[in-house]
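Okay, so here's just one chain, in structure tokens, the form predicted alone.
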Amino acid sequence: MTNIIETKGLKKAFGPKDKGVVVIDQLNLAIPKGKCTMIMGSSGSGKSTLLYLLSGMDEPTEGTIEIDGIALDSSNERKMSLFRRNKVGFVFQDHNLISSLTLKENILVAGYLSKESRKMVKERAHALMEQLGIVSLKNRYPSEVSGGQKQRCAIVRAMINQPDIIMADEPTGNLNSSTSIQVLDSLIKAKHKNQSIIMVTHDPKSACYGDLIVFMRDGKIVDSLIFGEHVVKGERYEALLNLLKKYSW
């Protein structure tokens, strides 16, 4: 299986050198291409910090991150900016939509950063909004739609430039169960286009959507589960609960 991301000896510490708080501790990780990877762990385990490192929005204290065999180089801000724009789509927990723009405008602002024609970007935005069931809301503002509709807009915005990787930080954390399912189904549609999904979650039911589940504790990966496509959600959920019980979580 080909990996889209590999880390070696990854470390992230905050504070003075040799006295700072270590949040990610010598972490080695391989994330498969075209699959959905779920990162789990209790609060403070380092899972969100790891996601920000993998996305290039934060830089490690030590270690390396390779995306498709190419090392991230935080010393070159221009290359990092292009990487984040073209390689990674990011979905924040609180959606981070611009309140003064309509849903469609929020998506197009991100799309216009690409080198494609505006006509092409508009056509793709319309198709994605239709696919995720929010095209009828395109002229509404974020304050005029539900939390789940905002998150689906944020997912379209993350997908608009056709990135190889979509990362999501607790995208269902503030949503009810039925809306969470809609958002997760929307993300999984991207996987079927051979895009790689990496999602941080604390919710076992959400994690069951993953092909690979990694469990973090104190900045390290302490365990993992790998599921084949044929394994149904009920079996995944039972296996995951057994794993969580092992760590009294």
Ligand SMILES: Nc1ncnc2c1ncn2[C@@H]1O[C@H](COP(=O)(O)OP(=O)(O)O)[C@@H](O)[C@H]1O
Given for the second form:
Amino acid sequence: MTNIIETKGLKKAFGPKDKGVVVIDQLNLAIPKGKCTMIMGSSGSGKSTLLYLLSGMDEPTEGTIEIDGIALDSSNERKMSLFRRNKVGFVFQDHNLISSLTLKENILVAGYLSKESRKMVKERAHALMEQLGIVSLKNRYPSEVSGGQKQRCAIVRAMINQPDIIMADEPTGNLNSSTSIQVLDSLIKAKHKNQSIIMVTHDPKSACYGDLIVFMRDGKIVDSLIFGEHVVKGERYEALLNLLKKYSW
Ligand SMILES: Nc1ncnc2c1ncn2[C@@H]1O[C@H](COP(=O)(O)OP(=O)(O)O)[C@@H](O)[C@H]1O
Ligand SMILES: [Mg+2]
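One more: the block was the form predicted alone; return the form predicted in complex with the named molecule.
Let us now look at the entire complex, which starts with that chain.
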């Protein structure tokens, strides 16, 4: 299995150099290509910080991040900006949609940043909205749709430029559990074969959609589970609950 992301000795500290708080601590992580990786861990364990580092939105204090075998060079702002725009789609917990734009406009604005023709972008936006069941809401404003529908829109926006990697930080954290599962289902279905998903979640049921689940504590990865494609949800759930018990989750 090839990896889309590899980190070596990744470290992030906040605050003054010697007295800073270490939030990501010498982390070595390999994220498999074309799969869905779930990150779990209690609040404050460093999950969001890790995603910000992997997406290039924040810079590591030490260590390296390789994407498709190429080191992220945070000193090259132009390259980093292209990387963030073309290679990664990010879904935030609270959707971050622009309230003065309709759902469709929110998606198109992101799509028009790419080099593709507007026609292509519009067609893909339509297809993705259809896939995620929001096409009939395309002319509504974010305030006129439900939380789950806003999150579906945020997912389409993250996917519009067909990024190799889709990162999502607790995208269903504000949704009830049946809506969460629906949103997650659509995300996994809309993902094409070579796209990799990295998602932070608190919910063990959601985490079971992952091919790989990593468990973080105090800025380190302390445990992980890898599932073959044949392993059914029930089995995954059992295994995960056993793992979580170890950490008094
Ligand atoms: N910009 C920052 N400055 C200082 N401390 C931060 C900053 N961002 C995060 N932290 C701290 O890093 C730790 C991990 O935060 P975070 O990555 O948000 O955890 P999680 O997403 O797992 O809840 C927390 O203790 C948090 O207070
Ligand atoms: Mg977080």
